[in-house]
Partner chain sequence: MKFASRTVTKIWEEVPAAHNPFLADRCRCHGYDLAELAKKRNFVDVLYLLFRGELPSPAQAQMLETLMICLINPGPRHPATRAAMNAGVGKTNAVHILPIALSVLGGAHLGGEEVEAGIRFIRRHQHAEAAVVAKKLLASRENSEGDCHIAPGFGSRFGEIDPVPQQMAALLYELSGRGKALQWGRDFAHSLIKEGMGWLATGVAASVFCDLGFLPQAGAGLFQLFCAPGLLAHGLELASPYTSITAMPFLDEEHYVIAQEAKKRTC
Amino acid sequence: MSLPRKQKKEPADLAFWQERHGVICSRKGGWVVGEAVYSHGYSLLDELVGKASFFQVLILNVTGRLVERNVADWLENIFVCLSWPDARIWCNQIGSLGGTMRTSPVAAVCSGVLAADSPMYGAAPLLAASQFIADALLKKNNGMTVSEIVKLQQRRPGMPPNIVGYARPVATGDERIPAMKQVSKQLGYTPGEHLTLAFEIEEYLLEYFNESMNIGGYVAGFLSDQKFNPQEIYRMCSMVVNSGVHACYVESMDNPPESFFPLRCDDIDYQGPRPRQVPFP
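Any chance of seeing just this one chain in the form predicted alone?
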């Protein structure tokens, strides 16, 4: 009886890696010594400095698009709107702890931003919220009603749907949306098809479940209307909490060390063994 011959393994195609061996490949740009610094074909120092805003350059670096100033101004206002100097907020507590422990501002703020990279708050929910509204618009354009779209997000009939971009854990409504609506109006924007659908979904949720849109849903709808995809939206907003973290860091840093949220020994409910003699040989 002859055994089947072992098949010869095909050699791996290493062309992609060989092209990059010892070489940094970039579509973004870089510094050509003695010539210019480039970002997506624009000379940073000659064409952008003094002409484009920081947020225009941020969007350019993330997406490759040099957008109109009003788009960048809208995004800048979102950073203002979502970065509160309140040490009770999860990510800001990290900044306060960094200040009270005398870390550098870079360490404290970066740690606070990282703490906000959560599916529950910060910029990360924008990824899911943007994907939801993009998928929902496709379904609507294919003939589905708002009711049918919402029902797809229900785990069981009659239960509130689980839709990122709607409802809040600690408050009802969202005071940041009226503020950003005013900004949108001042910048000359009217809701596009994504944001219009987002408001239609909110109307349905308010009527049947008493749940409204949160700022994440509003941002996802608006930026989707500006032709940004979910990954781009998440990436552009990834540092959105940094100003609030920075404020809390500075306040703790300017106070005596270890004075942020100190604990007394009797604050701790110790339930272990009682004090006892340590035996020595």
Second form
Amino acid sequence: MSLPRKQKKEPADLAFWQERHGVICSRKGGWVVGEAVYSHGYSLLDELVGKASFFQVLILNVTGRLVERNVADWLENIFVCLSWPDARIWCNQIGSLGGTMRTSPVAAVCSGVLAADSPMYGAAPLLAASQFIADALLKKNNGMTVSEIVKLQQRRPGMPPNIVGYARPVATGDERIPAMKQVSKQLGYTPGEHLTLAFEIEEYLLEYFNESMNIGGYVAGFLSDQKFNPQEIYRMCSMVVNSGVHACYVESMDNPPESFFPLRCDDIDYQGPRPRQVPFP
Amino acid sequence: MKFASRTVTKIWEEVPAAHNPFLADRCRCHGYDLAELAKKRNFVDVLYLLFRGELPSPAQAQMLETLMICLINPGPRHPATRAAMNAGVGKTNAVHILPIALSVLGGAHLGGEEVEAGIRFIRRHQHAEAAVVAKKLLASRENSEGDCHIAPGFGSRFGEIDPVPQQMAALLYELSGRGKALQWGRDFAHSLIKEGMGWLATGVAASVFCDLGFLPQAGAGLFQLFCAPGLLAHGLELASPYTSITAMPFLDEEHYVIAQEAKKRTC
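Having seen the form predicted alone, please provide the structure of the form predicted together with the partner chain.
Every component of the complex follows; first up is the chain already shown.
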């Protein structure tokens, strides 16, 4: 009896990895010592500093496109709009808790920003909201009605649809939208096809489910009209809550340690097992 | 929306001190006094208790402890460890090293998110024949550059089967506490060999977490926790005041290649 020959192992194709080994290749830019710091075809220090706004450069670094100043100003106003110095809001309270425990401002603010990477609020819903409105517009252009688009988001007939960009966890309505509508008007914008559809959907939801658009839905619609894709919108708004977290951090940092909203033992409602003896293994 | 008047927990009870309700006199974890746990049980037992609500059997504790040792250090080439090392060598405040590295280890590629997805994947498919699931997934595979993770926790690394996770899985498989998820994962990984794929560390962790009854979200964080010692050790090694910022490579211009289109406007 002869055993089958042991197959010779083929060497792996490592070309993909070898090409990248020991080298960083960038299409974004970088620093050429003694020459320039390049960003997407611009010299940062010669062409952008003093000429472009921070938000123009942020959008440039995210998307590779240097947009008109009014687009950047609009985005800056969204950051202003979400700069609530209210320590009850989850991400902001993390800033307060960092301050009261004497973390650095960077640690506290990064932690608060990270907390707002939540499907419930902050930057993350912008991804889903932008994907929804882009998809909804495709459906509308293919002949679907608003009612049919909404019905696709219902788990069961009659149940409120689950659409990111509509409804809020704490309040009904969204006072930030009128403020941003005013900004849009001042900057010379009129609603494009995404935002127009977003309002049509809101009208339907208000009539049948008493639910209205939230700021995420408005931002998604507006920025989609400016030709940004969902990932770009999410990325450029990553830090959108940072200013409010800063405020809350600073206030608790400037007060005695652990004095921010201290809890007594009975503030926690323990509902676990009764006391029991630990068995030996 | 109605919010709770008090935060509820089933995990931890703090018995207030008689003279000061802001201080706890004693603490209980799922009903067990912490001091008594410290006297009678080891760390892994209490860790399991914290997340599962009951103390583990010896076989479960052995599975968990073995996994913890397997995951203790992703190694100095892992991007999360390199993040820790970059922080260390840059003399970042030492308290930031771990959060920085753990954020990188939270990703959907070889990180916490993949472990979470891996647990969901195994839960969803472990009642089907592994080879059939593998065949179906391989048939619908799309060609893309780099590695392929045919399912969360399973795939190739640098173009081949990564040997260490296979060794981890084999080691865990020999233990008496192994369960159906590890068995299923083993069959699934076996079905991928011809395609140059197998277990990834995230898949090994996911299958053990599944067998030990941890929820998917817990798996993501526990994976970060178990890898944390290695990340911190490597970060601290370079954070030493006796180590200079030159202790890691900083690429020269020959090795940092900027595409022409990124420079074109001023060239």
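Here, rigid core means the biggest group of C-alpha atoms that superpose within 1.5 Å across both forms. Numbering follows the first chain given and starts at 1. Because the structure is a prediction, the values reported are computed rather than measured.
A movement of the C-alpha atom of V23 falling short of 2 angstroms is seen between these two forms when the two forms are aligned on their rigid core.
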